[in-house]
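First comes one chain, alone, set out as structure tokens in the form predicted alone.
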Amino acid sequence: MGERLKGKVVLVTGGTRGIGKAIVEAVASEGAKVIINFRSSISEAEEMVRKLRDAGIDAISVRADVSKESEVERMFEIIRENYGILHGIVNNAGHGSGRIWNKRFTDLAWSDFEEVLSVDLKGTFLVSKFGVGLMRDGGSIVNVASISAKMGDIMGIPYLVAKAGVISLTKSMALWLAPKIRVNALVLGSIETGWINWLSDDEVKRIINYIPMGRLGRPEEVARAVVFLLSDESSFITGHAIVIDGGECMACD
């Protein structure tokens, strides 16, 4: 157990499954006390929660749409009468569908934008707009984009345009929250995570050629950048879009 993050409460979004649950996990063992946020994975929030708990690590879930005002201010509202302080928010939680990322430019909808959208985009909006009110002894909020936003794709559009906004959105925040709160966005190059399962094993045999490490990002590597960004280590990085990504879009840093 390491002390990096002893006393400080940190929110997790969608920190069930992939991402987010490497990065609850190892915010835990930097000693926070943790939120873990979810939509619908009660039984693995559950779990989490039992086993950190079991390990001596304070911890509570809490359910809520990220993309849902209520929603969202019901779960600062759980988190203030819990704790009554945040030090830090990983706004993780991001919408999944092989449905939508799949899809050719021109079969696109409208719809399908406003879907994703709502959850990476407006998600990191309300959760952090809501935030940062406990959040009064300063802190840091970490969001996570995509290196699709900086180069392009010609799948996954709707998601590379969503996460363009979150790294918009990230230097604006950093802009008005500074000198108390901290914002950087990690922008993600291919993680082995549940959309791997959305490509047949050409496509991915196809990126993997293109990343200079020769592999797939791992979940636990994302979550040390959070970690970092978190802890005081970081204390004058703000405004920032720190790429990990084995190389693969070496423009885009």
Ligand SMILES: NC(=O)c1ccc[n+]([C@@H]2O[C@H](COP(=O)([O-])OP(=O)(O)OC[C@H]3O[C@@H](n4cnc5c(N)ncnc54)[C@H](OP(=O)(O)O)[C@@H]3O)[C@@H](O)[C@H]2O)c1
The other form holds:
Amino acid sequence: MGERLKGKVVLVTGGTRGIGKAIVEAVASEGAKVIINFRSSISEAEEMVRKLRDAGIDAISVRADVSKESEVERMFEIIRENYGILHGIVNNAGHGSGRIWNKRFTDLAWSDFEEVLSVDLKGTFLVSKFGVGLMRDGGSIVNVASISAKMGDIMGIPYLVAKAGVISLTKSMALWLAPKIRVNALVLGSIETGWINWLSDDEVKRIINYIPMGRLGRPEEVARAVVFLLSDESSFITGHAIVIDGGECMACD
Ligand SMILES: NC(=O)c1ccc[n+]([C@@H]2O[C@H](COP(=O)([O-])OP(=O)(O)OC[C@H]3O[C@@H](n4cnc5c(N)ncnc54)[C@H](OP(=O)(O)O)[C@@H]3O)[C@@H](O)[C@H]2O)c1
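Can you return the structure of this protein in the form predicted in complex with this ligand rather than the form predicted alone?
Complete assembly follows, chain above in first position.
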């Protein structure tokens, strides 16, 4: 157990799977009290809270669809009742749909954009907007974006657009909220989580061919950067989009 986040209260959206789960574990292991947000993974959330409490860590889980304003507001009422204050927000929840990812430009409907934008971009906006009211002592917000937002692609266009919006929102929020609250984005390359299951072995090999580190990233490698950005070690870093991609897109900074 470390103490880099000792005494801080941190909310992680989409905290029960993949990168979000690794972030919750890393943040908790550095002494933070953790709020695990989830939308549908209730049993996973309950199990995580049980394990954290067994290890002596203060944790709660709160169900909220981050794309729904009333649910986000209710989530912060619960956080206020339980802790009264917040120091960190990790906007990790992401839409994640193979169905939309596999549509080409001319097959897309505007509703596909709305579906993804409502979670990745609107969710980041709503959670941040209502969350900052609880950050009385200052804090740090980490938004999760993607290198694909910087490159363009023939597939997954709504996702790329949403993540480009997240990077832009990060910079404007950093300006608006400085100097009390810092806001940064992590711009991720290919990290080994559930989406890998949509791909064949050959497709995974093709992706790895573009990564100088010769492998996919691990959720824990993202979580370590989140701990840094939430901690006072990064006290002069705000408004930046930091790339974690094993060298896949060196032009993405
Ligand atoms: N993995 C990668 O290679 C990669 C690359 C670039 C960026 N990213 C970004 O990193 C983040 C995490 O990715 P991941 O691969 O770990 O994703 P994942 O395994 O698909 O998990 C997505 C998480 O988001 C939550 N979520 C989805 N819609 C939600 C909503 N409306 N309200 C609240 N929570 C919601 C899910 O919660 P429930 O299970 O409870 O529904 C789940 O915990 C995402 O923002 C993703 O876009 C990932």
